[in-house]
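What follows is one chain in structure tokens, specifically the form predicted alone.
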Amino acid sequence: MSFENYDWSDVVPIEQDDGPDPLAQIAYDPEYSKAMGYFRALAQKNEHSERALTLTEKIIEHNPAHYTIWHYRQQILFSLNKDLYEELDFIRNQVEQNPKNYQLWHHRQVIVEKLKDCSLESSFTEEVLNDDSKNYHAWTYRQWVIRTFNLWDNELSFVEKLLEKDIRNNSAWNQRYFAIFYNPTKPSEEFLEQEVQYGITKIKLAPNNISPWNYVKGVIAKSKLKIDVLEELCKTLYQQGIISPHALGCLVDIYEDRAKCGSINEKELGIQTCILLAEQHDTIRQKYWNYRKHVLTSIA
């Protein structure tokens, strides 16, 4: 039954109080203002009914980011012992229209928590991410599902499919890191070495894509490996005429580490690479590379 078909004769709508002299009164849609008037009246007496539930749907239609309405809807659903799987269907339809609505994703989390059933969630988020692989809300929700229900086993294969589709998908690289390092089962050193090699193969496909560079550096930082494991890759790219500021920046990191261990030659190489980046290959970050040059110069 639609909102208009219910009997509202017993309800005195409560209008929004903007004070005696509002500075910039919002020109709400008349239907929305009417529905909100009924909502305030029902909420005041804490009414949990079918008409109240339908009212929330009407308001969500006008303002899907209204957190208070979503909360009220949850209270009604639980109070009336409604079929929460039907609510998941309702949410699915809403996500199709508003895929980046935070309140909507949080509502789904509340419903799934209540159900204690995540059987639909992996496929649901996969569908959403297939439409927009960088939907932050879908990724955040997916991570919550994985951590809450211990669904780690197939996540790397899912991420792999996304990276095969788009190697520049920084969200997928972030999820790969999450799947490995937030998993309660800690990775072995052998696995981390393989993961660095995996990242190197992806870097070779797109040397100017910062995502795999950051990912590999992150893996190295979590392992017993050192950054100089990337030295051969960086030099090979440069020798092949592939100018990647990320590769040259990585060489600066390597040279700085060695300079701190007393290598004068590596210190000079680091300074020259900083100059190269500041003046030719990464001029937009000139001040940063001049700072890195200063750091290298200051090493005794």
Contents of the next structure:
Amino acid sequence: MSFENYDWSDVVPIEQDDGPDPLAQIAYDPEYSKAMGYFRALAQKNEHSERALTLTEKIIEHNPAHYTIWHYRQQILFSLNKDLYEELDFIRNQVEQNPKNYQLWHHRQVIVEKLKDCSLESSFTEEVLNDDSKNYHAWTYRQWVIRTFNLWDNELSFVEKLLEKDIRNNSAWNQRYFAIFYNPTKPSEEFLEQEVQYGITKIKLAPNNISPWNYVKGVIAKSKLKIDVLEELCKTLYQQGIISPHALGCLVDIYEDRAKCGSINEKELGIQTCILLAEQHDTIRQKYWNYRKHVLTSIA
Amino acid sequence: MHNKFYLMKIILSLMKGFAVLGVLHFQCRASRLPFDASNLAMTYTALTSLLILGDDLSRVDKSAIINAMKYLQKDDGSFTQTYQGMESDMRFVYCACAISYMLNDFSGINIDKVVQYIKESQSYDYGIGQGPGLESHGGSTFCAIASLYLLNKLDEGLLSKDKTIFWLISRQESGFQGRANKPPDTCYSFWIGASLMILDSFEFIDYDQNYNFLMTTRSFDVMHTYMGVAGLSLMEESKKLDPALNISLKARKNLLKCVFKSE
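Having displayed the form predicted alone, please output the structure of the form predicted together with its partner chain.
Following is the full complex, with the preceding chain placed first.
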């Protein structure tokens, strides 16, 4: 039943109180104002009813970001003991038009928390990510589901699927890191070394793709390895004529570390690499690479 | 347990050619309308608006705002927007820190927990996400860096200032992107630019490319238009924008003079 078909004769709508001299009043849709008038009246007497539920749907239609209405809707759903699986369907229908609506995602979380059933959530987030593989809300929600319900096991293969589609998907790379390092089961050193090799393989597919570079450095930092393990890769790429500012930048880091330990040769190499980056291969960051050159030069 | 929240409303009325600012306080409507609670983001916006308009905040019920804020901080250190239970993330951490700074009263937040939350939200690439485990993002990175700055905890809160600066600098490809491998957007000229400015590293950016991007890109809405203007403003030789509070230096001067009672 739509909200107009209910009997509202007992309800005295409460108008919005904008004060005596409102500035820049919003020109609300009359249907929205009417619905909000009824809402204020119902909320005042804490009514949880079918008509109240339908009313929230009408208001959400006009203003999907109205967090108060979503909260009221939750209260009604729970009071009336409504079928929460139907609500999950309702949310799924809404998410197509509003995939980046904070309130919608939070609402789903509240419903799933109440249900204590996460069985639909993996496919739900997968569906949203199929439309937009970098939807921050979807990833945030997916991480919440995984942490709350301990669904770690299949996440790496899910990430793999996304990386096959787009090796440059930084969100997927981040999720890979999450799946390994936020997992209550800590990864072995052997596993981490495999991950570094995995990252290097992906770097070679697209050496200008910053995501696996950051990922590999992140894994190295958590392992017993040092960043030096990337030296060969960086030099090989350069020798093959494949110019990647990420490879050159990595070399600057390696050379700087060694320069600080006293290597004059590497100090010079570092300076030369900074010049390459500043003047040829990463000129948008020229001032930054000149600064790094200065830092290297200043090493005693 | 009854919690009192105060709703602030800004009213501008033009009288005889002069702009006069009035502030109305409304007691919590728990007695009238149950859901009418205050909102942290609106409070931040209201306070900055008042400062921009030259108000001295003397009519603001500061203790009520600070006390209300305590109820919005979660165990992990993050903040929600309102008491009614919503998502919590770095955006509202920033609002809480900015409000506390403007009211010169940090008793409404557990600073150690905020710093801890920010530390835990740093990604393996040294950018900062909305929360622990989440992808590093220009918006949340700004919120975190500005928060740490306002709390005077920059050194404590950043795992590696140098690497975070590099993450920020790496976001420029003409204009600035919010995340690696995403297209640039007007607003990140502010979020990333302001972060760099707070870290004394704004001069590393390529001014020309940023300028050209901002001048040729269409903005979608008022917020993006503002962000574009703010982004341009950061590049001005005579600094006019306070990057941490995202208000003009003129408004900031007003804050120092009237609220902090210093020059």
